Structure formats: C-alpha cells, structure tokens
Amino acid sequence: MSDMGFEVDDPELTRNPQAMYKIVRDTMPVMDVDLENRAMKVVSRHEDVIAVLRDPETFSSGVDAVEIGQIRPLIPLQIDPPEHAKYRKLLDPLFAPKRIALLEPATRALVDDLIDQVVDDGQCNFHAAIAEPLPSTVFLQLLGLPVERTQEFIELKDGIIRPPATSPEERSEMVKETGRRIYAVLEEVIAERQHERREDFISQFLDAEVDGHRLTPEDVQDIGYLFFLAGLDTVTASLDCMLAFLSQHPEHRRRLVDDPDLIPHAIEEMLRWETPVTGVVRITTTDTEIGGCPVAAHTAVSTMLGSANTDESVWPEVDTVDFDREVNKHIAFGGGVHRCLGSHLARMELRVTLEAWHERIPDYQLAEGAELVYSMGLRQVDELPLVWNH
C-alpha cells in the first residue's frame, strides 16, 4: 500500500477509501496481500469479484475462509450448495418483506424513544445514541436474546470483529475465547426454549426441519451465532456512515428534510458510495485463476464490495453521490448465493431511522473539529457527534 502512495495506518484511507480502490483496480486488480499472517488474494474489479461471488463451487464459503470463533460452519453463511438452499428456504421467510413491514411500527416508537434521549440537548454521539442500540434492540428481540444485556452482547460481538489485540496471535486467542462465550450464551438460551417455546427465532428454529430433519441443538446455535454478529454490526455501521456522509453534504441532507420520499433512494446511493461492509472472504476449492491470475486450491481470497461499487467501468458518474441514480445493483448486501439474509430488514431499519431522525433533527452538522474515525473491515464510527439547534 505504501508503494502506491498509502499508508495502512492513516485515517483518511478509511473515512474516504474510494480514491485507494481506484488505484487498487488500475494498478493491481488481483493482489497478493498478506494479513495477520495470513496470504490471500486481493480481488477490486467490479467483473472479477461478481465472478467469485457467483461461483461457489469454485470460491467457497465454508469453515476456512474466515476466523470468527466458530466451531462448527456458521449456518447459512458457511453452507455451500447444494445444502446451502435447504437452509435458505427455513430461514428466508423469516425475513421476507411482508413480514418485516409487521416489524416497522414497533421499529419506529423505537426510534423515536430513542431519538426522544437527545432532542432537546442539541447534540450527541449518534453511533452511541442511535445507531448501535437501534439495530442491536431489534435483533436481539427477534432472536430471543434478553434485551436487557444488549450491553454486553455488543462487547462479544466487539470482541469477534474488532478485538483490541496487538499480534495476530493474541486476536485469535481473543476471538476463541469471546466465541465461547457467545456459544455459552446461546446454549442457555436454547435449553430455556427447549422447556418453554416463545415467540422467537430460536423457539422456531427448535421447532423447524430441514430435509426432512428437525434441527439440533448444535444447529440452532450454529444459526444463532451468526444472527448475533450479523444483526448486532452491519445495519450499525451502515447508519453510522449515512449520518456521517450527510451531516457533512448539507446539500443531500436538505433534500432528504424537503423529499422524504427520496429516503429509500438515497439509502442505497449510500450503501454503493460508503459500502460499509468493505469486503467478504472466500476459498478456493481447486486451482484456478481470477482475471488471468492463477490462484492455488486453498487460497484465501477477498472481494472488495467497496471497490466494485465504484468501479468506473460499471457506474456512470461514479464519483458523483446521485439520489436519483436510475439504476442502482450495488452490492453492499454480497452477491450470488451467500447474498446478505437480513438485507430487507437493514432496509427497514435505515430508512425509518432517517426518516424520524429528519423529521424532527433536519437541522444537524458534524461537531466542529471532530475528525472521524473508521474502523477496518466494517466501516464502524464510535464517535460520531452531531450538533444541531433545538
């Protein structure tokens, strides 16, 4: 990265990473990296990465292509096809549309509880405000989790995504024992629905067949602690980078407060430009090659969903954030048949927190001289404070 004018540990690659993906696809679109000791494949064309995404048999999915402290293949995240489809077809009614359009009143009094915190102080660190206990409310009350140590489930899921090691060797002992941790959760959880059945995921997962077979115990968990990574983060780190985006582009933040109807469009401009989940793994099976590189079997490669998204050869105008861009197939949600579960509850959960919140803050900018802070992998932002008149 330093060869190519970047530095690993400037916060700028992070706050504004597109002019990196830029000089990453025209200089090196599959590149050979070496992360925490570990070697893999670099993947930034727009071409390329849909083509590994596209082609599970070859770039897998399973156990090795990433270390989140799993002990089994997390489920449907770690299932390639054709198992992968049985478990889908369980879970993707969970997550329908119409069924998550039951779940947007209860969503919105959330919000506007939450946002009912702060009003009328004029300001706030909305990561901490707003965008992490929103998402992490909702999901943990779906799942069946006790919302009550929502606290404490965020440091677990902290401490899998962004564990404050200072070696490579000191993060994985740090994710083994945090997953344990996560997986003892879990286990107290499902032997509680195992004696009384409520109106949760779990007590439905305990109750659901896949080909014929009732799921295990083990497989609920397996289900279960993805859920808990994924719906504790991602729709976290999605909120914090749109707020952050508009509270400095007064100009976008305008005609969301005069257009509401523009929300939804202006959600996945966002998602394209900021991609706040930057990237997802994936293994090789077999030799092969991306883009006329040759790639050994068991090769770790990572697609980068940012960089796809502004790939000049895809996006007209690419560079221009454009709320009324016609056509729109980002994929900050994944693609092929791992695509993102939970993207329609994301969705949701984006668009009536910047509809309440511009309803009643339109009016709000960045704290002055506040610089941001991104974190790696997922576009996190701890501390994002907001100033406005009230």
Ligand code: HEM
Contents of the next structure:
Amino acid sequence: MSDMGFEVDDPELTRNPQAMYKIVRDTMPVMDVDLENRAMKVVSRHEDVIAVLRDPETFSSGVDAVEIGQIRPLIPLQIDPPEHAKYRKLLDPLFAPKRIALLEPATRALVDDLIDQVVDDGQCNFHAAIAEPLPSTVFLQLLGLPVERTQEFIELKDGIIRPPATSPEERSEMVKETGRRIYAVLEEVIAERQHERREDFISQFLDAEVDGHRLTPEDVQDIGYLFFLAGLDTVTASLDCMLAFLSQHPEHRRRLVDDPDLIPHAIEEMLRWETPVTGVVRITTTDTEIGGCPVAAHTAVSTMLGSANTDESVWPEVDTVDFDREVNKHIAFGGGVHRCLGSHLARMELRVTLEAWHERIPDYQLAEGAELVYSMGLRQVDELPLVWNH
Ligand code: HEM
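Coords for the form predicted together with the named molecule, given the form predicted on its own:
Once more the chain from above appears, this time first in line as the rest of the complex follows.
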C-alpha cells in the first residue's frame, strides 16, 4: 500500500489511472520514486510538466534519460538543442501531412485485409488481430525494412520495451542483447540501400543533407533504431486503449458509427483521456526547482503526461470523455522541441482503423467477464477480446 492509499500493483491503477493521477497531483505533485534502483522525481501537475518539457536546457533528453539498448544517442530523441533542430529540419518534411496522406490508401487496404480475417468469426483479440500487425506493417514498409520479417521485428521491439526479465540486471542484459540485434538488422538494410536506393525512408535519409552535411550511415542507424521503437508500439497501445474504451461505452461507440466525421475529434479526446504513452523522462543539467521543490543536478525527472492531460485546472469537465470538446490541447504526443515527429502518421493510422472498423463491425462489445490488463508506461492491452453479431 502506498502512502497515498492505493495498492501500487493493483491492475485497476493501470486500467483506470485517472483517479490515481488526481491523488498524486493533490498530495505529492513532485514525488520521489525509486524505480528499479533508480531514484527519480515524478511530476504530475500540468503546469509543472509543461515547464519541464519547455526547458530542454535544464531538463535534458540526453542519452541517460532512458535506457533502451542504445549504444549512441537516438536521433532526434536524445539530442538536445541546438543540435536537435537540424535533425528535425530534415525529418519534419518526411512526416508532413501531405506525405502521410499518400500512405492512406495502402493503410486502408491493409486494415481491410486484417478485418477480413476476423469479420465472420464474430470475435477476436483486437490487439493480436489488428492493433499489433497494422502499425508494424505500415511502418516497416515506410522505413524499407522487409515486411515478411514483421513477426521478428515485433519480437525485437518487445525485447526492448517489455523484456521477460525477473531482475533489473537481467532486464538490462536482455535489452542490450536485443539492441545489438536491432543495430545488426539496420546495418544490413543500410548497406543494401547504399548499394542500391529504393523508394523508402532509409534511402531518403542516405541522400538527405543537414546544413550542407550528409547523414552518416551511423546517423541513419540511430534514426532507424528510434523509429523502430517509436513507430511500432505507440500506435498499437493507442488502438488498444481506444477500442477498450469504445467497447465498454456503447453510447460513444454509437456516435462514431452514426457520424464517422466525428472520428478525428474522438481520437483527440481519447488520446487525452487514455494517454497511451503515460510519461517521458528528462535529466536535470543543473540544480533547479520544480513547482517550488528543489531538484539537484543529474536527477531523473519523469513527467506524467496522463496526469497533465486530466488536470482539472486546465480542462473543464475533465472527467467527461467529450467527443465534442472544442479546445483540446492535450499533450499525449509530448510537448516542447521533442514533441512527437510521427503524430500525423499516428493520427492517420488511428483514423483509418477506426473508420474501417466501425463501418464493417459497428456493433461490438467487450467479451463478457473479460478483465483487461494494461501494461505500465505504454498502455498496451495484450488480451482485448471483442465480440459482435455476424
Ligand atoms: C499515437 C501514437 C504515438 C504517440 C502517443 C506518441 C507519443 C510521443 C511522445 C509522448 C513523444 C515525446 C518524447 C519525449 O519528449 O521524450 C514522442 C516523440 C517522438 N515520436 Fe511519437 N508517438 C506516437 C507515434 C509515433 C509514430 C508513428 C512515430 C513514427 C516515426 C513516432 C516518432 C516519434 C519520434 C521520432 C519522436 C522523437 C521526436 C524528437 O525527439 O524530436 N511517434 N512521441
């Protein structure tokens, strides 16, 4: 039991974390936590979270912030300003809405294929049937990694994000080993593209220039490594959270079926309410303070995006999931200079999937008796049993 009156390992906390976020904000807005032998400050008020994200000089995203098997800083996530801007200048155009729109027909075809495989069964595990294969396939195609190796890539990504380890030491070893395998795959593909370009991101990276400098094959590897992790899991977790919500809220689901134009608004509101990526970490570069609380140099600071997105000081009717909300400046994609590069791609994948699903399977619900288990950090739901009449 924590000092704040909730069981830390209660599955309800990850299933419906909003009540816990409120308790944390109200009682310990800057909280000391020991996570796998790592002391960190956890920041939960919207105002403080924004202040941290908007001050990269004091709160660095450098390579110590998160350990995900990398041997060099991931580009652009672990590069601080001013260096960071030159990579974003190069990468932003590749992810601009017009470029992403070109991918929509192929994405819709892929979603339709995946739905074809389950529609007549009247039931599926949404996570395994749609949420996991869809973003993986879209993303591997985009990056130019071999799609026939999707399952292998999903396993590699899971080996970094949720290794089946029993201790922090074992976890660290497993993550490093998986990291070595990811670097090896990228090295192999980059070498092939150096020899012969194709219509894919890796080829474009090899030809790209930042301020007159070309990216080195190592830079391309460091970008690819990050994309590999950022592009596969986040969309999967978001789809899981959204279908879990809609399958348990028939009145919200009905509105999307009756008026598909509402889907983009619904996506923003569910991103706010569910916040599938619950937090991001920074390291202080100097002695500082957050919300009046002193924080020493070299301290890890975790910002609770989910809490900021449900902070009653910012949103009217904060606990109502309102698909008609007019202003919705949620920070589910982060904030400040490192705000998500892939947000337009993510939004397109989410919209196309919700449109196709509700068009073809409008009347679905969560299977009776299902107890959903959400993973920590990234709110993925491995078993999401949905049922419908067919
Ligand atoms: C709904 C799905 C997604 C969510 C919720 C999400 C969330 C986030 C968040 C919270 C950050 C900020 C990290 C930080 O400040 O430390 C971020 C950064 C990033 N995301 Fe996403 N993301 C999603 C999809 C994607 C996709 C599909 C890509 C594909 C490339 C992507 C690529 C990136 C990259 C490259 C960064 C680092 C940007 C930088 O450091 O300048 N994300 N994302």
